[in-house]
Structure formats: structure tokens, C-alpha cells
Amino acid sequence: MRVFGVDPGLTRCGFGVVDGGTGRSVSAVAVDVIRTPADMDLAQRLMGISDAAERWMDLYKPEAVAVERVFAQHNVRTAMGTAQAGGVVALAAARRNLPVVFHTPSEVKAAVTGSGRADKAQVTGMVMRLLKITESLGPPDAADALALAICHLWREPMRVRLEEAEARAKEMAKVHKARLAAAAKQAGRR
């Protein structure tokens, strides 16, 4: 499965395309910061990141693309522009129909390092060790969007053997009750 990994962000936004193979190996396909200046006008801002992710989106043609979630910032103004960037990426891939997954960046950090409390630089690391990456990654949000990828292809197929699992069981509860009743219902006409 190759995903695409979106750390979103007005000023830098990261972009990464992860491969996924049997069990638990992972490959980079590519993986760049998509840059906005601070002084454009918003809309033009998010416009250059939808045109980034839609030409990203039609080159390396993912099955999935995985989104930071935007949880919480103490600077409302820093959290509504990230939480626009990520938007104009889930709209771009929900028009080529793509599944599109919100991980929190703690989740993000525990599946790739193991800890949810892991910092940059850790992440970073394993990103570069677990993709076997030596050079340099530039800012952290490349490292970032390229763990979101990662996260996914580990996360998501367990997430949703649970929901299938979930539904299953609220099937077998429903038709068990109903057994209950009709058998109430018998046990009455006797």
C-alpha cells in the first residue's frame, strides 16, 4: 500500500509517500516541504498547498493519505491555519476519492518510536532509520510527514479489523436479542 503523509502548515508543510510490503517494512518514495510565504493573502496560501498535494497526489498516486489532526495549540491563530492546510489536502483526496485518516501526532510518535511522548529529534530518527534514509531530511515537518505515513500503513489495518470486529458483534447482539424476545414472546403463549 503507498500512502501519502501530510504534516500540515501554512509556512511549511510537509509532504512524504511511504510504500508499505509485507509485515511491517516501509520505503520512501519522496518526500519534500511545501513552502508558503507569511506576508501572502491566506487564500492564495491555501490554494499553492492544494495545488502541491493535488500534482503529489496525481504523481505518486497513493491509496491512502494520512493528515496530522489538529488536537490543541496555545496559539489559536497558528492552530486554524494548520487545521486549513490539512483541510485543503482532505478535500484534494477526497476529490480522486482517497481514504483520508487524521492521526494526533501522538499517535504518530508511539507508533513509530514507541512512545507517544517521543520528541522531534526522536521521531526523526527512527523516520531515518525505519526508511534507511542517510542524509539529511531537512526540517522536521519532512521527518513528521513521513511518520504519518508510517503510522498509517502500521495503524490503520488493525483499526479497521476492530471496527469490523465491532460491527460484527453489535450484529450477533442484535440478532441474539431478538432470539430473547421471540422466545419470551413463546414462553408467554404457554
Contents of the next structure:
There are 2 protein chains.
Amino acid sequence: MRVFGVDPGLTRCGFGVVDGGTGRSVSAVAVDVIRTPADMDLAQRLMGISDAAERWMDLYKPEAVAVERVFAQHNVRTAMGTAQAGGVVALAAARRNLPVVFHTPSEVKAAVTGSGRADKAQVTGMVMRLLKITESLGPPDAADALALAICHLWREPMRVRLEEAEARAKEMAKVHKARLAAAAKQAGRR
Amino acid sequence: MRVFGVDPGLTRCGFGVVDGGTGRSVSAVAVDVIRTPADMDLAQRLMGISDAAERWMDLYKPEAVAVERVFAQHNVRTAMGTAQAGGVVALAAARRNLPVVFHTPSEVKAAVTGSGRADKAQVTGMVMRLLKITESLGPPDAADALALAICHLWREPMRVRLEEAEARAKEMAKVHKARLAAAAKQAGRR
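Switch from the form predicted alone, shown above, to the form predicted in complex with a further copy of the same chain and output its structure.
So here's everything in the complex, that chain up top.
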């Protein structure tokens, strides 16, 4: 399975593509940080990010897209731009019928380092170790995008299994209820 | 000039198209509230809003798009979805080479009612009066979208004039500086 991880942002948007192998083995396919100038029109910046995301989807053909879920940040203006950047990437993926899953920063940190409170350096260090990358990845957005893809590869099978188990439990409850109703009807007839 | 006003939102997205005439005369062309179900995938909801915005742009051929600028709201989750909805509409406009301008809620209220602190009912009432609408507009998102378009029609010429005046002032300052330098050179030569 190949996942496209996106750490959204207007000024710096991290893109990372990771392949998942058997077990927990992962390998890096591509990583980059997309930038749009701060003095550019907001709609034009969103188009720049959308175009870049579309190029990457055409080029690397991922099977799923993992985007960081944005929460309130110290800077509200930044948070809004980040949400919009993530939104246009999600839209580009939806237009290609690719599943898009949003992961929170603490889910990503926990998946990659084992702790939801790991700092940037710990995440970057672990991502480099997992993907056997030796040269510097540049701004943390690059490592974050790769971490998102890894998080998705490791969490997704669990999430799908959980959903299936829940669907089975619901079905069982329905069967049980129907049997109870049938038994009650039988008892009433006697 | 025809303006497409958008009050962004995932659950309810207000769309309104208004034509500006001579002076401050305005007339409504179309208004609606686009909805996407809360239990739908976020990327799918964004696609629904993007598709609807594209249909409206194809159908009504606006010359500009005015989107409400989202600020921090009491509910951060809602604010993020609102930002994303506005982002995909801005992207659709940029892809059609339409100018997109973001107006703050207080700019819109001030433009339409004269007060930046007007409440929902005052905005709706004034929008209905200005556009001579007599039947109910439904949820406030509809009136807000029309108010955004009116705000844009009324503010935009002023903004453009201001920009031009600033550019002229800058040019004048440059000329003045060059003349001063020439005079200083001349004085030095004597």
C-alpha cells in the first residue's frame, strides 16, 4: 500500500509518499516541502498547493491520502490557512476517488515514536530511522508528512478491523433482538 | 458587475448572486443554501460544496467572488470546516480566473447596515429591503451570502481607488526623491 502524507500549510506544505511492506516495514518514495509566497493572493496560494498535490497524485499514484487534522493553534490566522490548504488537498484526492483520512498530531506522534507528546526532533529522528534516511530532511514539515503516511499505514488496518468488528457486533445484536421477539411471540401463543 | 457571495460552511453554505447597477442599486439574481450531511466523509463534503460552487459559476457567470473571512469561533472544529469550505470555493474561483476577495463579518455588517455590530436579524432585514425581497430567505446563511455580495459591490470600487491613489503617491514620492537627488548633485557641482 502506498500512502501520500500531507502536513498542510500555506507557507510550507509537507508532502511525503511512503510504501508499506509486510509487517511494519516502510520505505520512502518521495518527500518535499511545497511553498507559496506570503504576499500572493490567498486563492492563488490554494491553487498552487492544489496543483502540486494533483501532480504528486498523478506521478506517485498513492492508494490513500493522510492529512494532518488541524486544531486551534496559537495563531488563528495561520490555523485557518492550514485548514484551507488541507481542504484543497482533500478535495483533489476525493476528485480522484482516493480515500482521505485525517489524523491528529498526537495520533501521528504516538504511531511513530510511541508517545503522543514527542517533540519535533524526536519525530524527525524516528522517521529518518524508520525510513533509513541519512541526509537532512530540511524543514520539519517534510518529516511530518512522512510521519503522517507511516501513521496511516500502521493505523489503517487496525481502524478497518475495528469497524468490521463493530459492524459484526451490531448485526449480532439485531439477530439477538429478533430471536427474543420471536420467543416472546411464541410464549404469548401458548 | 455581478458578484457571487459565499457564506462558507460544511453543514450549511450560503450562496448568493447579486448584480450591481448604477450608484448603490443592487438586485438579487439567485440565492440558496447548500447542505452536506454531517455523517458524510469530510473530503466528500468538500467535493459537494466545490461541485455546487462550480455549477453556480458556470450558470450565473459572476465577475468576482466574495467569501466570508473566517475567524476563531466558539467551536474550533466548526471554524476549521468553515475555513475548508471557503477554501475550496476560492480554489474553484481561482481556477476560473475569477478574483476572490475575503471580507470579515464586521465589514459585511458595516457595509449593509451601517454598523459592524449589527445582529443577524438586522442584516437579514436590510438585505431584504435592499434587494426588495418579500418572502422569507430561510436560514441566515442565505441573507449573509447576499450581504457579502452587496458588501463587495460597494466596497470594491473604493478599495481599487484607494490602491490606485496609493500607487500614485508612491510614484510621486519616487519623482520627488529623484529631483532632490538631482538638486543636491547640482548644488555640489557649484
